Structures are given as C-alpha cells and as structure tokens.
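The form predicted on its own is given below as one chain in structure tokens.
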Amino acid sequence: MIPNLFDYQRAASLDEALALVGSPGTKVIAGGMSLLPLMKLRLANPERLVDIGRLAELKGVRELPDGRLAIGALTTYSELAVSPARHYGLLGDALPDIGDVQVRNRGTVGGAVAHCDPASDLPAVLLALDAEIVARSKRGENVYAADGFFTGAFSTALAEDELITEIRLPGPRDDAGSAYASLAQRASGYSIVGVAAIVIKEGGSAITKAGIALTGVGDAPYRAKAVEAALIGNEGTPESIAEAATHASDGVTVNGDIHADSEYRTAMAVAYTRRAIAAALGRLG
C-alpha cells in the first residue's frame, strides 16, 4: 500500500529537532525499520516526519569516565554488533539474529527502543543489564531506568517533546555471565520468546545479584523479578535453575497469536529462561 500525504523535514542539529518534535501529527523517524511499515499499512499516519537520522552527535559508541558505555541513540545494530558493547555477551547473542540485514544495517538503537515493539529483543537486553535511556527535550536531559520506561506494547515513558539521544550501559565486571536465548519467528525474526540473562558471582560460589528479562511474552518486555529472586543465593546447579525459571512468566498475561498460543509460550518462556540463565554462568570466569 502507499502511505498518506505527509510533509517531510530533515533536522540539521540536535537543537532543531528537539525544537519540532511535540507538535500534534509529527513523527520523528531516522532508520525507518519500524515506522515505514506501519505508515505503508497506514496504521501510522504522521502528518510531518521530523528526519534525524543524519545527526552525527546521535552516533556511536564511548566508554565514560567510570567505565560505563554510552550507546547513541543513532548507533545501528550493525555498528553496535563490532563496537566494544559486542563484547557484554548477551548483545553478542541478540545483535547477530535481529531482523534481517537490511534491518541491522538501517534499524537504531534509539528507534527499537522508541518503538517498544512487544517483541523486539534490545528492550530486554536493556532490562536485563540495569540501563539507563537518555532523553532530551527543551526542558532539558532526563534520564529514565529501563526498568520502568517499558510501560505496553508500544508505549514507553517517553514524554511527547522528547528524543532518546542515548543508552547508558553498566561498566563490564569479571565476576558476572550473560547470553541471550530466543525462539524467533523464522519469517520476521522476532522473538516468540527471548530472554536476557546476567548472573553474578561476587567473592563466592553462591549468585548475588541476577538480572532476567523477557520480550515476545506479554505486551511489553519486562523483568522477571521472581526468578531472579529465586536465583539468589544459589550455586547455580541445574535444579536451582530449573526451579527459578519456572516463574518465568508470574504475575503476567501472556500473550497467545498465529504463531504461538499462551500455553505454548508459558512454556517456552520457562525452557529459554532456563537455557539463558545456564549460558550466562557457563561464561563466568
């Protein structure tokens, strides 16, 4: 199908963008994975796209002064996936099987993150990770705890006036483990079930500090608080693992759909939880 009649503005600066998102009928756009489809559809009907994906201080990726990462909001998956995140082994998982090519080389980080599709795998590895969004307006910064700025399915806590302008990532630990593990859907690539998963282990065998989360599940990924709850104070043998992932999906309304009913989700949430959370301690030093 052909999208209705829109106008179009491509923004020369940080500061003229900010100055014309808000406005009734706009819509930012830079890769346009997301946007495009559903305005071809004409599910989506902007009556302005605001252009930003030309704004080289929105791109890539620098370690800050305590050792954490920051991520531009413009960054691709492709351009992440050989920057020095790839090294957090759970992106290392994500980023390879995200869409297809033509997504990982157009599709930002920024933009996945905006868009909060139910399925979409970034906003897990987010949560999981304990990340912080970056978001300007007029008004000034605001920085928003991924846990809690994944609010449905695509709805986020960002203000109508703001833009991501990026991604805080924790600084990289020697005594913690992370993977990635997904059904996908072959066609689309998205996740029937994915599931991110840190494990860390200070100063003993017994994990302290555990961080899960699951996209693909109900309307918008989320933490699963009770197996990490359940992971605390555990070796980690297979038992204990297994028994954690069993609550992989408490407290949620699972999502059932063509490809997978609730049932059979429920299901494949508790078995991926179960493989994340053995691949992340498989990789701990």
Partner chain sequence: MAEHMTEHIALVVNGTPREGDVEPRRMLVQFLREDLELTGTHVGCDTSQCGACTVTIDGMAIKSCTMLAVQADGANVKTIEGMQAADGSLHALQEGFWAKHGLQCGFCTPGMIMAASDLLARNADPTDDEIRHAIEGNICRCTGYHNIVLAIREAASLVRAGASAPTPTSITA
Second form
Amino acid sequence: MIPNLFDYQRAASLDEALALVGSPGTKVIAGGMSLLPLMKLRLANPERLVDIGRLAELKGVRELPDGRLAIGALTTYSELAVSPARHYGLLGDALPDIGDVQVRNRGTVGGAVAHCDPASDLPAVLLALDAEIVARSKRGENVYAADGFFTGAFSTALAEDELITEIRLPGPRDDAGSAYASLAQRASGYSIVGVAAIVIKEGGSAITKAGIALTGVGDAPYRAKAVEAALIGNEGTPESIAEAATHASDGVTVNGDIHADSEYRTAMAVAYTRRAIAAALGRLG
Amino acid sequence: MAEHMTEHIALVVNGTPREGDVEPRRMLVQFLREDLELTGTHVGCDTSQCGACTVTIDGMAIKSCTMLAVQADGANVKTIEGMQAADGSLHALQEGFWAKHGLQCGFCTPGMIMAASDLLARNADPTDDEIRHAIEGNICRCTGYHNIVLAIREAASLVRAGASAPTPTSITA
Amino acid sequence: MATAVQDVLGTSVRRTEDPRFITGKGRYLDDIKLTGMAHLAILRSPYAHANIRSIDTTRAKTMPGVIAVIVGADIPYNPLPMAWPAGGASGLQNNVSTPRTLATDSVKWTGEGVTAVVAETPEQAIDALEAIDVDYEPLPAVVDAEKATQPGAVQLHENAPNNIVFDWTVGDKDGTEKALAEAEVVVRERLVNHRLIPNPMEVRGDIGWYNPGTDEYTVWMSSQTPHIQRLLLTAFVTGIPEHKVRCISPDVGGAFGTKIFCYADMALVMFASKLIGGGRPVKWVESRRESYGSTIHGRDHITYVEIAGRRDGTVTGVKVKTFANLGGRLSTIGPGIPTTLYGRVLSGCYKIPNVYAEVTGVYTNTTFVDAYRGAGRPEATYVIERAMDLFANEIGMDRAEVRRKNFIPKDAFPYDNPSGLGTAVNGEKIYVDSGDYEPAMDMALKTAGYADLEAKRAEAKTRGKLLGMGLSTYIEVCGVAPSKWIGAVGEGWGAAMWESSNVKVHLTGKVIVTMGTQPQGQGHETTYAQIVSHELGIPMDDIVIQHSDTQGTPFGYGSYGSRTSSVGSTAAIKATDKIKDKARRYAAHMLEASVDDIEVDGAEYRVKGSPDKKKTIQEIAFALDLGFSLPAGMEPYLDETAYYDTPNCTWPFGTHIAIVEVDEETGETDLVRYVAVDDVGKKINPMIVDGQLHGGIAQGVGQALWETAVYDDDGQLLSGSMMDYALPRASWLPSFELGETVTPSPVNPLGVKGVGEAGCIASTAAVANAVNDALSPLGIKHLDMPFTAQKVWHAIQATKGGRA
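Now that we've seen the form predicted on its own, could you pull up the form predicted in complex with the partner chain?
So here's everything in the complex, that chain up top.
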C-alpha cells in the first residue's frame, strides 16, 4: 500500500531537527520500522516527516567515565548487538529476536523507545535496567528515568517538542545477573509476553535488588514492582521465584486479542517472569 | 490540497550512480522497480513481513518496502540484479540456490538471496539453525525452507572454498 | 558424429527456469509495464453484509490523475460463472450467487469490490478511493457455516433458504447406519477444519488491454488457467467472442489453487481498458491485505464423524456430516471441493464396507472459499485419519496396527471402492489405480522410531515437554480426470479435463514444445523437457517448453489437482509418439527402406540389419521441414499435436509421521521431527518431486500449528494481514526426512502419480494426530487445530480443573 502524501525534510543538524519537531502534523522518522508500516496502511497520516536518520551526533555507543553505557538514539539494533551492550545478559537475549535481521538493521533504539509499542521488547529491558532516557528540545536537555517514561500504548512522557538523543544504561556489575525471556506472537513477531529481569546480590546469598519489567501484557511496558519486592531478601529458590512471579501482572489490566486472551496472557506473564528470573539468577552463578 | 514537492535523490545501485525525482512517499522498492526498472526486487506484502523486497545497503539487508526512497539518498544499494560478477558468472548464493533447488516459483528468491548475503558477510560457516534464524524475515511459501537451508549452506561452502562458484554451461552439468 | 544423448528421465537435473529467477529476471504480472498503461484500484466493502443505498463518485472524479470511476451499474457483464455445480447425482439444488464485476445492490463479505478508479498512477488511483462516498445500509452478519443453517439465522440470498447452497450425499446411507447400529464400537467426534488464507507470495493481478484497431482484448493475468479464463470470460461473463480475447499468464509466483479461478477483476480490467479508450492498457494488482478479501480462502469445514467397528480393529462403517463454508458468494468451482474432492475420497486408503457422507454447502458473510492446495482431500484425510486414531484409542489398539488391518490389500488393485469415486453413476466410476500401503508405513515407522515412542515420551517429560507422535497414512486422488466420467457424473468443470501438447522439431533440430498446462513454480519447463528429450533422443538444451499464452499454445485445462505430471506429460508423450511415427516414415523414405524395417534408438532411425544406414532425427527434421522431397501424401514439417484424455485418476499414497513437543506450562507446540515416506509412482525429476513434498508438508504443518483465518461475529477478518495471519517461517520448521516406495501407476506410460498436493494432504493430519497423542496422557481425546499456544494451554488447563 501507499502512504498519503506528505512533505519531507531531512534534518542536517540536531538544532535544525529541534526547530521542526513538535509543529502540528509533524512526525519524526529515523529507521521508520514502526512509522512506515502505519503510514502504508494509512493508519498514520503525518503532513510532514522530519528525517533525523543522518544526525551523526545521535549515533554510536560509548562507555561513560563512570562505567555507564551511553547509546545514541540512532543506534540500530544490529549495531547494539555488536556493541558492549551485548554483555548485558538480557540484551544479549533480547536483541537477536527483535524483529528480523532487516528490521534490526534499520530499527533504532530511540525509535523503539519513542514509539512505545505496547509489545516492544526494548522498553522492558530499559525499565528493568533502570535506564535513563535523554531528550533534547529547544528548551534544553531533559533526563527521564525509564520507570515512568512509558505512559501508555504509543504514549510516553516525552514532550511534543523533544527528541530522544541518548539512552544511558547503568554500568555492568559483577554481582548482577540478567535475562530476557519472551513468548512471541507468531505472525508479527511482537511479544505476547516479554520479561526483562535483573537480580543483584550485593554480598551474601540473598537478592538485594531486582528489576523486573514486562512488555506485551498491559497498556505499556511496566515494572513489576510486586515481583521485585517479593524477590528482595529472597535466596532465589525455585519455590520463592515461582511465588514472586505470581505477582507479574498485579494491578495491570491485561491485554487480550486473538493470539492470547487475557487469561492466557496473565498465566504467561507469570510463567515467563519465573523463567526470566531463574535465567538471570543462573547467570549470577 | 497543498502542493507537495518531489525530492531529488542520487544513489549508487549495483555499482552504478542513479538519480531521480521522487515523491517523498515513494518507497525504495517502488523507485527500484518502477523508476529504475529493476523488477527483480518484489513486493509480497504490505506490512513488512515477507521480505520479498529485501536488498542490501552497504551489505546490510533491509526491506525496501519499508524505507523511503529519499532515505536511501546517497546510499549504496545492491539488488539481485547486482549479484552476478561483471563477467556474468553467478554469485555463490545464486549457484547454491540453483544447485540445491532452493526455489520453486522464484518470487521470494531475490529477497531470500539478499538476506542470505547479509548472513554470509557476517558468518562464513553458519549452522542450519543460524541459517534458519537469519532468513526469519523472509517468507517462502513453496519450499518449506528445506532446500533453501541446503542452498545457503552450499553457498557458504563455495565461498569458503575461495571463489564465487563457476557457472555450469549446461543444466545437465 | 552425434554423441550419445544422456538420458535425463528420472534424474535430478537442474531446473531450466532457474537462471531467470535467481538473477531477478523472472517476469511476473506486476513486472509488466506497457505503453500508455493506466492503473486501477478497487474500493472494497468495509461491511460483511450491507445493502448499497447509493454511491457518490463526484469528488473522486475530480482527484488528480483520475481517468474514470466505475460502479457496478456501469458494467453490462453477467455475474461470474459457477462451473462445478457439485454433481446432480444426489439431487442437490444449486442456489447460485456469484460475484458481479463490481457489486451492484449488496455486499456479502468485507472485501467485496464496490467501485473502481482508473488513474494515471497507482498512487492516484488509491488516493481517489478515499474520495468515493458509498452509503451502506449495514445488515447483521453470519460467519459460521453450521450456525448459518439454523432457524433464525441471517439470510444472505433470497434463492438460498437457510443459506444452503446444496445438500449433497454420497455412499450407502442405509448400509452405513446399519453398520453403526450393529457395531461393537462407535466413536463420534466433532472436527473443525478451520479456514485458511492460501498466501502465494505473489499476489494476484491483471492487465486488460483493448485494442480498438482490432477490436481485440489481451488480458495478462496471474493465473493457473489462462485457457479456461478465456473461455469463461467470453462464454459466460462479458459476451465478447472467444476469438477476440487472448489470455497470457506470465511467470506465476505461487498459486496453490488460488489462481485457478475466474475473478471479477479480470473482467473489470477488460471493461476499464475499453472504457477509457485510446487503446490504453489498465493494470490492477491487489495488495496483500486486499487479497485477503479478493482472493479465495480454503478449507473451513465443520464435521461430525462417526466411525464404527469391531474390537479386533476392523472398521465397518464411517458416517460423516459436514458443513462446508463457501463464503458470501460462490467462487468458480467452490461447490466441487467439499463434494467430489472430499466426500468421494473420505474412506482414504482403507477398505471400509460402508461409508456415507452428507455435505451441506453454506453461504456466510466471509470471503469465498475454493480449492486450496489439496482441495477437499486434506479435509477428507483429516477426518479419516483423526477418526482412525480415535477408533484405535477407543479399542486400545495400536494406531499403526489398526491402519494395517484396514488397508486396501495390495492384491486388490485396481480397487473398486464401494463408496465415493467407486460409486457408479451412469455406468462410470473411478478405480484406485495401484498401491501397496504397508511398506511405506513400515519404513516411516522405522525411521521415526515409533517402537521407542514411550521412551521418547518419558525423556521429553523430564524436560517439561509432552511428546507426541502422529501418523497420517494418506491417499490422494489426482491426475483428474477422465472426461467420460465427468460427463456422466456431472462433476468437475462443466467440460472435459484432457490435456494437450504440441511438439515441433524445427529445421535446425531444435524443439519447441507448447503445452496447455500452466506452471506456478513446479518446474514444468524442466520436467517436460526431460520427457521430450528422453522420447526423442534430443538434448535438453535443444528443447524449450512454452506455455501460458492462449495464442500459440493448444487449449488446456491448466495445472491444479496434481494433474500435470500424469495428464500433461502423457499428452507430451503422445505428441512425441506422433513425431517419432512420422520421422520413422520419413526415414524410410530417405533410406529407401520399408517403414517396418526402420528401428528407432534415441535420435537414430536405422535400417534393421544395416547399421550404417541411418538418419538422425535432426537430419530427418531438416529434410522433412524443408520439404524438397516428400513421399506421396506426407505433409512437410515435423509438427504434431496430441490431446490426451486420461482413462483413470492416479492415487499417490504414503505415511507421514510428525513428532511434536508441547510445553506443558505454556502450551507452546513445536514440530521436532517430520518423517515422510511417499509413493508418487515413478519420478521424472526426483529433486523437483522432493521439493514439492517439502513445500506441501510445510503448508500442511502451517495449518495444523499456526495458520488460521479468524472472523469476528460481525464478519470482520481479525487475521487481516500478515501481522496476524502466521505463515510458517524457517526457524519454526525442522528439515524433513523423506523416504520413498515406488508403485508405478498403470494409468499412464510414465507410471507417475502426481505430487503437487501430497505433502499438504498428509501433513496436517499427521501433526494433528501428534499433538493429540501428546495431550492424550492428560485425558484429552480430541483438540481441534490450529494448535496455537493459547488453545493448547486452555485445553491443558481444562484437564486440571480450570476452565477451558
């Protein structure tokens, strides 16, 4: 199918992009993996596209002096998969199964975060890791915590005039184990349930910190705080993990569709949460 | 309705500089097929699922139905028509698909070959599982993938043997 | 001197068509660009059921680039033909409603064409669709075939009370009911064979070109049957004389049945081209989403099966009642699929004395249903193979042994099946040609490790997986069909089903063969060349196979129903027989010998006892085509045509075994191994035959595990794109383990049986039986396809006291 007519402007600099973002009828395009399919079906009909795809300042992955990892918003999934980010167990799990190779070669980290598909994998990973999302506007820079950023289906805390420039991940640590486990919707490849899990044992045998986030289950990717709470102080026995996982969709209105009704999705949220936590603990040794 | 501008683009396709004026909504696949008349790249769906439109940009497989032609301005694009060597000899993947009956109706084949070329550039000796994973973005309705896996494996071994394979002069060779 | 020509028959030579496909030089419908070509787009109904109050095209006509806007009332054509009226033998009533070129008064499914725009570019045509205002009166819809026949259901057509297209029966009702009444064991089950969207990778499209200078039409179409389409479009739809229309099918990017039929868009592009004038061609290509409402769907049966027998494993009767969903209007041969090609083969490969089937064809507010790969036979195989498992499980006997006990014995061929196709109608019936079913099953059982099933099950259980193994000992009728039978029984196209071939050996010794069949990826250009090379002793490289154009090929019925290798190939052999006969007579003339003394060895025509006195076929062709010296009464040129009507159908068979693992916690079901032992008779090109099996297996597995067309109660297609309709992908499938037995068919000189559909016919039932086997330890007796994770999970939960 063919999109409706629109005007196109390629931003030559970040400042030029920021001057255009937020005007009525304008959408930002980077890889276009989320936006173009909607436009082809005429479900999205912007009057103007601002192409930020060439902004070199938004590309690349670098380690910050404090050990954190800064991922430029235009970094593709494929680039991320060969960057130091792959050493985070949950990213190593998630990246090879996001979309397909063609999508990973074009789809960008910033695009996935800004689009906030309710079944997108990357937001769950960022939530679990307590990542930061850096945005810019003409007004200046704004740093969002991932927790709280994903506000609903295709909806984020990003202001109309803001562009995501960078994602920052906390530095890797030896006392953390992480994993990602998902059940895919066969046709689309999106997750029916995706669970990102990170567990930390700061000395001793008990879990002292946990980040558990789910996608596909509710309106938007979310932190499963009841699961996290149940894990703290927990030794990570199979029984205790299983118990913690039962809280996977506490307080969430669970989605239902032809591929997974809400009852099934609820059960899978529990099962995959348990699996992700167990795998994360397994990596902790 | 407001007047919408066309955009001028210049890119390299199969080693040859090409230019055109396109509506911004023109997808790369339409530019290749309709403006450049490179009809080997196909359209099999409208939701970026089937991969029949796969081409490479700087060796990376992409779906040309989900990329605006203007986004490819300045890019180095390769399509199935650019896979043969200048002397007409087949690329190892073309040879592999022919030798192992990796195609039937042929409609998915160009996209499948281009996706496989991305794999072989990254992995000279892929396992069957790696091959199957690498072509997940490409749907074939004819072969059940069985012979496509064999074809890509064959191509990989031809490449490892250090050559783009010789082309048989006869189908009975 | 001429070197000996390698005999390529039966060998896996590379395909001659591949060089163009692997280099991007195939030429599919949408690759064709003609001078002055305009583009057509179709506005389709968003409602499953509605009356059309009015259509306002005023705004659309003013849109940029728009040349014409067409509504149904503008078009003087007849509705599309319904060519297979499901047989008169059992007194059905056909209450026919077929699509018009564009809908006029009402729409019966989401996607029925309502208005068309012709514009300078495809973009402009699509843009203008949004400026058409159609005033609909929405009506309630019904999508379930069984519910549609019940009192109070929404009525689609005035001429079809209770939405019934036909009530068709086959077999011995009284005998079967008696067998059921007297049986030691009767097992009953309701089986749903869900709806599929075939999804060849190339969608359909057409280009119509009216040439005002000649008053002739040319129609390019992505079709399996260009000759039939010319016949149907002229004799039934447009009223344009047949000799004024030429149909061309370029390279076809897969079809699987969907491109057999006469579609409204074919007539529409013809009408549009003449309408806009100037000799401008008009092209229409469906989008993938559009195709889900504009190209046929497959399957969609609800069946009640009863299987009766003795506790020693003998099956004594099978009774079937099926509701077949045919959609909102009838496709070209829709009624033929659940009757002739389903009801008549329900007894499978078993010798069952009493079989009776009732099939009710039903209108619903859904896309029309017609032949999809296997066409009726996968549905029949699913019913009988599930029934055999249910029966075996009920009597506590091994599934393979129950099958073995009921196989048609190998000394019973040709087998006169007392039911189905063996039922004589006006003195005509069809026999099962040949078979030997046990060796194929034994080979499959051994390869799959059937004897170790329980050990495999126990091992999988330690991994949290429920392992299951499923058998499908299928049989397939193909190579359709003897014209005499069709004429007597009243089933099949309302015409014969012979095939045709023309062979010319030109002056230079090169051979051009034109065929009435039409490939869609099966490698006809290779296999026919192998046959002709074998027959004439001419190298394959010197032979070209042409097809796909009503101008320049003899009339043929096209390719579907796995008929090309048995019927089409035999036509080619008959043509080469005529060539050889004439060449032999001309050799006698050249060598001044009597015809009886000429012996043929490949390309050489020799005088018996005088080995030096010989001519090659190339030498003969040169002299005969030149025509300087002709014997009395002989015409010049080595050019012969043959029409071949098959005396019987062919019956491939085999045993497929699927091994699946079900994740007990999540319901996720994986196919872990697939073993197939097929007997398709002799093979012209084993590589191509195996490829057909691979593809068929994958499609059948796809139905069992993933693919499903889902409508909501309002008739909206929820699985309306590839985002929601799951086609098999490479990483979901294992490599297939193929084996073979070879029982030549006595029906044709090559001994071939046909293979295009076999994999698809067998594999769905094999996987269904495997999943049900995996679930059987939980007490589940039957679960319908597709075995999506959520469905399997719900079934498992139900056994644990949860809700289903």
